[in-house]
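Single chain ahead, by itself, as structure tokens, in the form predicted alone.
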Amino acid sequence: MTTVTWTIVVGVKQVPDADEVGIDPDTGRLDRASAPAVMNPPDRGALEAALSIKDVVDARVVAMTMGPPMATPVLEEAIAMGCDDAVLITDRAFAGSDTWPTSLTLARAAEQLGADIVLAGEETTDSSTGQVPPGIAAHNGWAQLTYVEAVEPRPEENRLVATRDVEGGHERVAADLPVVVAVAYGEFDPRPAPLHRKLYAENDFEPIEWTAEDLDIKDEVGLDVSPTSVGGMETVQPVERKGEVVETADDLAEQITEVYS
């Protein structure tokens, strides 16, 4: 292991289980209450990427999430996987924040933690904007690497090299620290949490808690400063599909000919 101390911060989010979430027929919005809360699946890959860096560099890995107190289980899961500490950023002032104040909040938290590297999944399954990791980089004026499929720490250069997915192939990019990394979904296989870490996370671990005032952004978050607006939403009714079973390939060919002739 190379001797150097990096602080690696991983953004994780609690989201409704995509396999269980539905649409409220009256409002046309996601019915979050109907689905169990889970860790955003792409963020699991970001956790594994962070821990893989720690495998070769002396580093402290800290998970952070922005949400209500009930979001603590995703931090416990991160601790069970191997994170050294975790921060819950929670405040009623955050209610209604879109990606702009959310990325600002996480940027200030990363800065306060002294982050050298910030990692997060490329997007969240409940909104899929992909805007938050680049937003963190923009707010702090840090380098950014997106759609990252592999990481190679170079502590002697104070750099992180990443393999990125680009149209038609891949590219390798080196970024000076501090850097924000958006991890491509499905490229990092999360390690299982050992039993002793699970027991510690569930029974003894308590996250650090920060409010908007702690981050000095009380007037810069919430619905009033969120520029995103929804112009409208419509629930599309499924189209009735008809099917017919045929016995032979010739029968199928005949049906196709009738439809397209």
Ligand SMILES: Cc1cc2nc3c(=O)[nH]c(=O)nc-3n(C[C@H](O)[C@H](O)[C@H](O)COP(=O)(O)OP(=O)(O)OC[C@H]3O[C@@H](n4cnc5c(N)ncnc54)[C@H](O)[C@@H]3O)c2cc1C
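So that the term is clear: the rigid core is the largest set of C-alpha atoms that superpose within 1.5 Å between two forms. As the structure is a prediction and not an experimental result, all values here were calculated from the model. Positions refer to the first chain, counted from 1. What changes on going to the form predicted together with this ligand:
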The other form holds:
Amino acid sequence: MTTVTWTIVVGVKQVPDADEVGIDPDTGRLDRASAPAVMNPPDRGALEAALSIKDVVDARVVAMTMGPPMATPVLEEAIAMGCDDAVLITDRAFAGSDTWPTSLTLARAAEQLGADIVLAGEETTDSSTGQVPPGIAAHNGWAQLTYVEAVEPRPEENRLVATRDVEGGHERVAADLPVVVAVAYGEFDPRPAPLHRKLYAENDFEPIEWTAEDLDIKDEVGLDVSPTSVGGMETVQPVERKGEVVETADDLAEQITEVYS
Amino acid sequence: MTDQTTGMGQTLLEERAGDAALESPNYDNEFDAIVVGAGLAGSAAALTLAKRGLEPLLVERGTYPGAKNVFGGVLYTPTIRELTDLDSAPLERYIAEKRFSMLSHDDETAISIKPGEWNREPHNDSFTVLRGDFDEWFAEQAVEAGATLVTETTVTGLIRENGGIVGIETDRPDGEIRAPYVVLAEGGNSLVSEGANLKATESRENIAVGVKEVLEFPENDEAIQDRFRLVGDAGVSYHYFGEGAVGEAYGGGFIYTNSDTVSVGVAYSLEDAATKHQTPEETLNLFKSHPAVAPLLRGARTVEYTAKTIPEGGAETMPDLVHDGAVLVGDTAGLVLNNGVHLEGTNMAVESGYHAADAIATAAERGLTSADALSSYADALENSFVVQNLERYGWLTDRVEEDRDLLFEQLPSAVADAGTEYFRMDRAPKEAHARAAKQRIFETLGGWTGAMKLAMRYRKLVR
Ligand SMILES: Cc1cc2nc3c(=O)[nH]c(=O)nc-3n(C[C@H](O)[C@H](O)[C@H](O)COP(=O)(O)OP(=O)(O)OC[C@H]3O[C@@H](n4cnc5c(N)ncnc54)[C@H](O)[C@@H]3O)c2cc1C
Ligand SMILES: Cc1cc2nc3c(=O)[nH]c(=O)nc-3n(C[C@H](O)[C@H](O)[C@H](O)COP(=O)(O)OP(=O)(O)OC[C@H]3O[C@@H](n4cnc5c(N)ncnc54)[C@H](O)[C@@H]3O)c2cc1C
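Could I see the form predicted together with this ligand next, after the form predicted alone?
Zooming out: every chain and molecule, the one shown earlier first.
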């Protein structure tokens, strides 16, 4: 049995393709059902960050997704890009889970896989709470680094150094492992999948499958334990703005002074 | 899988890590054949190979088959129908009327053909389709039969060994893959085949440029059925020639009705596009604004604009179809009939894909890959309607080219003027009108002798 230095677990989620999501003209609601499902775009950045660590450190990269079996293609995409393995966490019991049980589930899976680093996107394009990565860290009592733009592994110190985007500048932080890292969107350019890996991922790869029971969280997931409750939804109508054409610069100046005085 | 108990995750990863396929997958010579391009020719080849028990790999550069395919609209289905069940195919409308129309700069003279038979199954095997939908569906049929499809992968070259083709290079990392046979179905702009010297680069005279728009009629659900006089799934294909269709260029315009949109386009010689300074956009706009065309399209909005080349060299410029380890099919092999009366490539693409795959399957049974072993493809195509049609009309292109002024500019005006004369409403007797009409045509054709000569020159059209 060979052991690797680090195990890096990457959370990837399937979302409706934002380019194809239309707005139902009658109800004003997002019509998600008809849009094809794709990998949450920021998660590609998370995969790239993970693989870039593996480029320099002896590591194993494992993708995980919590979702229905229909979500398997995002794991295949992760394998195609270069992940060493992938886990599908799927169970009817998960239905109705909000960010609390979702992050609990992912936290348990990461623990189970022996994660040294968990990588995630900054947020999803469908629910966009950004709560899941910090939630994973909180459930496991691990360090967390959010809005990360660059990573620098320090295996000899068993630490990960990251550059974070903070208001007005950057911050370099070193965290002891295990750590949960949410990468800033657009900072990691995902590598193309090599041909033979892509063929393998799409045609022959089968992910590990875990249920709520496998993770020992059967009674801690689902709608009943989800604290979020939606109070109501409202469609905001665009406000009609007043417009006026003025002939000369003086007229314009006059109008501006009027508004300001 | 509930046999993994808590705490087993790491062990499980260790166990699975031993899998060589997972660590460094290698598909060299795992597939029986590689098909370059999931267009009509490519999917027909892949489907046929799969049905013969072989495992082809179908490589497509688009995000899905059809994503990048431009096409005016009428799909001819006699061969596809033999290969698969068309019932679930995304067809738009069947062609119930063909109309041929000569346009001068402001006249139209047209004939319309509407056989009752076209309203009945199999509808003369002519249907409008949107290639984005149809090609995706057709490739799916190949996959269901056992083909493997890989998308977002562009083939950049071929691997040669001892002179024969043994695989392809793609734009992906670790992008080479080998297989005993390669089917080149990359369409008219065949960079891979040309790069590998399997065919010569087409000269400008032998290429047409086609531009097409798909138009919708916002807030007017009845526009298509009313303007084109349609009932149910019936549709039309309108063909236009003459100055009003493509200006001074050699070619024509078309309108095809889809379910909720129309496809409008022009196709004309690339040589003209270059030397007559006619840009595709200008030419299409001119056609769309012709007084006989504009009312059909009033209030329409463009939802898609696409441009593409059409090979039209005919039988003479057809490249060698078979090579050691490779075959050329569809537009890559120049198999398009584009002569003004017919614009057909879809049926030829499918027919050629089918025959090529059939030859490969037969050669594979004997374990042979040489051009010689694949030559039954070339023979079968030679004996099929594909090459016979190309040969039959080969002369027409040249002939029309010689007479282009007469046919595309003088004659459309003369016919329109003759019509105007013949039906003129004034106080002169009808005999005078008929004489004036005849006179107008004769002037243009050069009298009885001219007319006879012209008839002789084109007699093969109806033979
Ligand atoms: C108000 C509200 C009500 C909801 N109600 C329901 C409901 O009733 N039923 C229901 O099924 N869902 C519901 N959801 C959706 C569900 O809570 C979220 O989709 C899920 O918890 C993830 O949250 P997120 O998409 O905001 O992730 P974010 O926190 O924005 O995601 C950040 C990153 O975390 C990782 N990640 C997130 N989710 C996953 C995952 N599933 N697998 C792997 N990695 C992941 C990814 O790397 C991602 O980039 C609801 C969401 C909201 C906001
Ligand atoms: C404007 C216009 C109107 C037309 N109208 C008609 C008509 O009404 N009726 C008719 O029968 N015919 C018509 N044709 C002709 C018809 O479209 C073609 O003959 C037919 O599409 C040829 O099929 P094919 O499979 O050979 O090529 P294509 O349909 O061009 O398919 C080639 C496929 O290969 C892929 N590809 C190309 N290069 C690569 C690469 N390097 N790597 C991977 N994939 C690659 C492409 O993305 C594409 O999917 C028209 C053509 C044009 C341009």
